[in-house]
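One chain follows as structure tokens, the form predicted on its own.
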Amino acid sequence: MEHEKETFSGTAGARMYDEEGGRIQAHGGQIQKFTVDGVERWYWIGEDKTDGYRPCGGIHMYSSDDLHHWKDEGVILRTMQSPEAFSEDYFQALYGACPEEEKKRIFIDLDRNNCVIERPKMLYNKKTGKYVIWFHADGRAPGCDGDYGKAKAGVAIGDSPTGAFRLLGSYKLHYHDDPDAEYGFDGWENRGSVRDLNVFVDRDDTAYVIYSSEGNRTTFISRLNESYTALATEPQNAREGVDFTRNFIGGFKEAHAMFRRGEDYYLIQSGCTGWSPNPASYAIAKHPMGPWREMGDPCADKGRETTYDSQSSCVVAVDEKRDAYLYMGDRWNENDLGDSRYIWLPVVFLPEGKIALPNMENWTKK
């Protein structure tokens, strides 16, 4: 957006390439600006779908000065072919000091032939100087033959946005403490489940994780601890309405994208229809944990019934003073996930705090 002559493909859905001509693999991702070694750049994190759904390619990173020209920074959270990979120099540097039992747990989450890594999002912690990745950690594991039965949040940490990142583990999160409540297909035994997730840091540096739970029926929003590496309050001690909130109960929402404009918080989401697109919805609140006021569909033009064949991933505050916010969506190609496209659109602000996502092709920020 700094380079006015450059255009964004928008709903035309053109392929995006890095500076070396490689197809960008950063699906389900997030863009934000960091200053590293005195240099300010945009960093784009996402799922590497080079080989499709599986083998899992890990988490990829790209960087840019202008949101148009992207440098490939490589895979910053790598997966493993087998436990023998721990003896390789790369993994030895990260996990060499870990006990064998911990390595076994780490391998389950990074087993490229069985794991699922989705929706990676990054936080920078000013106090620790560390970068923290949260992602939906799923896949086949001992006692779980399904791809989405594990349903945890994965957390990794690094010294730079370009890695390497060390996996800390994967975890269940907050839950409604009532065995007789409706938990959807998760059930009470799988309470605290996590599927689609996102993260948000407010201006006071408080961080939150937003995630689908209770069989995707409910959107949870939970406060993180000061290092952003875990919940602020352990699930067994957490109080609903204080440490976490349950939102849009029975709404079956995913693909959460939270952002702030002025004193208003916005949350764009999709419905749950697998790889197929559906109508988006959005809500407004005065606090990241709600309560949320549902506003309906943000899409304004033809094609809105499928969010212009996209699913929300992130909203980037490009220039808050100019009200320049960028909607990032994925146009999933179920038959060739590596060729899934990126749909970027301007967020248009309307009276009474409403927003609109226009159907625009090859657009330029004015």
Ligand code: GAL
Contents of the next structure:
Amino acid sequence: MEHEKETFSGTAGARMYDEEGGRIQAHGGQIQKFTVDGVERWYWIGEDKTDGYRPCGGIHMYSSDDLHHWKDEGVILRTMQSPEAFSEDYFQALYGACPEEEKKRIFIDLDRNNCVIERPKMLYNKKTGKYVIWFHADGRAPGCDGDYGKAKAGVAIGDSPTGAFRLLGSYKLHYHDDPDAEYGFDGWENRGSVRDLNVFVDRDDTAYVIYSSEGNRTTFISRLNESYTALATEPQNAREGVDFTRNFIGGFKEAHAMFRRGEDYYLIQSGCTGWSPNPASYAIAKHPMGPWREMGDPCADKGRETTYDSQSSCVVAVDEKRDAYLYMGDRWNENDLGDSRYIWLPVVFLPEGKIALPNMENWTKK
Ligand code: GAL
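Could you present the same protein in the form predicted together with the ligand, rather than the form predicted on its own shown above?
Expanding to the full complex; the earlier chain stays at the top.
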């Protein structure tokens, strides 16, 4: 089969194109397999940065049979130029029934000239048959001029991985209930803040959201409800250690990528240096909510001080039986974000639960 010979460019960081020759816009993304209408395919969700940081391009989807050839499935969560867009057919179909107050809230999260939509991740819910997107919803909002002051989790729902997705809203999540505790630059006023986030579904179908909070000092892991559309327990009723856990307190980690191998849960993360890369770290646990044992830097080769110029976005279990797991990272280009590259590497499993990310160019999958 000709496809088997194809390579991943790995740390060479070649540009990636879809089948039509368009540059793939799926940054901060995630790949997973879905069966849609009886056909199993890979789906790659990510940030559309066609216009750079802003105007915000929303969330883009691609699909593939082999992880090499990608079909452009279009923008599945669209942003809006102005509130007048609610009268367009596309937005009318999604939000026509919403009261005006809700439309105002939705516009703030989808306002392409002010919003920030980062690190989108998708979940398929077997019970409801719906697809749910979680993303870092941020940007300028009334009373908040900064790009990262809103600090919420956005949730959208759709009937198919290719959309269209309807935004349900954006939310603060769990917080440590102590006004005197250390909340970093967020302060107690901005408790429950959410910046870099990811999701994880366990084999028992329980889903979790993993997010940086407390001014990015702490990694929270919270259980989602049965439909994956909200937290299992509202923040005001949640108990730390039961409904959510606080991990790596004061560790300043982001770019969370959780995966499971056998009975072990892994979490790869970066440090917090914006678009500039830094060394990765990983931890291992026996439960998605921890406790986590810190294992150090997964990168063993030259270039490890920048994770080979990448920042984690996801680890894909490509073929668990063959131990084939794929690390997906972003090589951000701060001066031309739309030209940021995708760095994909195999995860190597070593004795005693250790892993390694090798510095590999133009590699083939096993
Ligand atoms: C990174 C983060 C990205 C983006 C960027 C903005 O640390 O992982 O998703 O938010 O900061 O500077």
